[in-house]
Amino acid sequence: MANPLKGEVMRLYKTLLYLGREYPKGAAYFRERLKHAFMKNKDETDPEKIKQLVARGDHVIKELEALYFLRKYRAMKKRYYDPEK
């Protein structure tokens, strides 16, 4: 992996990482696909690849984050609205 791309994806494995602990499924679901996915592109060399697989790697994260409002949302309707209406 470049070097300067290297931080970048380390920064990535830990948001998910993080953001993974919610997961509907387990957080031990979510880190075995993570860690499988990461694994998966481990000898990537191209730069662009990376850069491309990184810009996917966001982009499930701005999924999960949007997943998690979500679900807040729906409890916190679900504790504050009348059903009947």
Contents of the next structure:
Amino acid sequence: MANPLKGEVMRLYKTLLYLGREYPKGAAYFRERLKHAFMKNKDETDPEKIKQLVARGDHVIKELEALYFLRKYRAMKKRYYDPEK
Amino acid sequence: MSGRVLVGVKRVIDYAVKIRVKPDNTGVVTDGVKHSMNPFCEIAVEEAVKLKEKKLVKEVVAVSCGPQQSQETIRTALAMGADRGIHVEVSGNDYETLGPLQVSKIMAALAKKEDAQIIILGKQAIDDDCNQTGQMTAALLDWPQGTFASEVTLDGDKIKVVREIDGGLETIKINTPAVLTADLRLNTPRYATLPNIMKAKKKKIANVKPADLGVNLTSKLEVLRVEDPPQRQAGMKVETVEDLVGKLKESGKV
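Would you mind giving the form predicted in complex with its partner chain, to go alongside the form predicted on its own above?
Then the entire complex follows, led off by the chain already shown.
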């Protein structure tokens, strides 16, 4: 793996791992799937392809953040606000 | 305006955790239970950071009152964009009895000490659901308050606040300095990602004791008992309207 890209991939992995701690189905479940997804591509050498995969990973980060926000928002709304008539 | 914003953040049991009452009914189980920042406090921090990003305020200071672990909550606020933190150390029995009155005294003292123009708090904590700290802080400081804020606009040396009230929205204009409390729809809090948390480690958290601020923590409240809410009773089916009326009369409701 080219050096600067290796840093990117590590950053992505660490960030996803950190986010996974709050995953509804459990941190262990998430970590297993995360590792599997990264291992599947570990022999990739084409820098363009690697950049694409990292971009996909960044997209997953955004989706997780949105998931967590919606879960929390909906829980708060349900607990503290009257249902709309 | 180029003032300073004080944001109060509270460490509470995470909203997704199933709460269990202690067997001796003196409280809820907190040992080993996941804690995080009160969701309404997250919204308060986000609003303060947004004001700073718009260059309407010059500094955001995150404050939390509690034991050592409260520093984690302050770190989250720093990761979201606060500039520095103040940890007011309260532990042991003082922490058990710490309530809105004590916290508002602390916030008021800090506001004067730090020369704050705006205090933003969450509207209520999801553990005690008091919804009092913001209001008490404003009263102690004799500042105007914009509570249940779903929209905040700075307008010169005044603040326009749209408040969520029963039956709709109310728009008010208040002078600064002022206290605001954040409601659910004020904004969408950003997630404190790992890179931001790493960067936030360089930011300072000052350690203060309530005595340094001249605050007396004694509480006039005593918790007598904590219990689970009553189990939902199974419903009863009836065949006719007469039966229904009969059963209602029986249970004394009619």
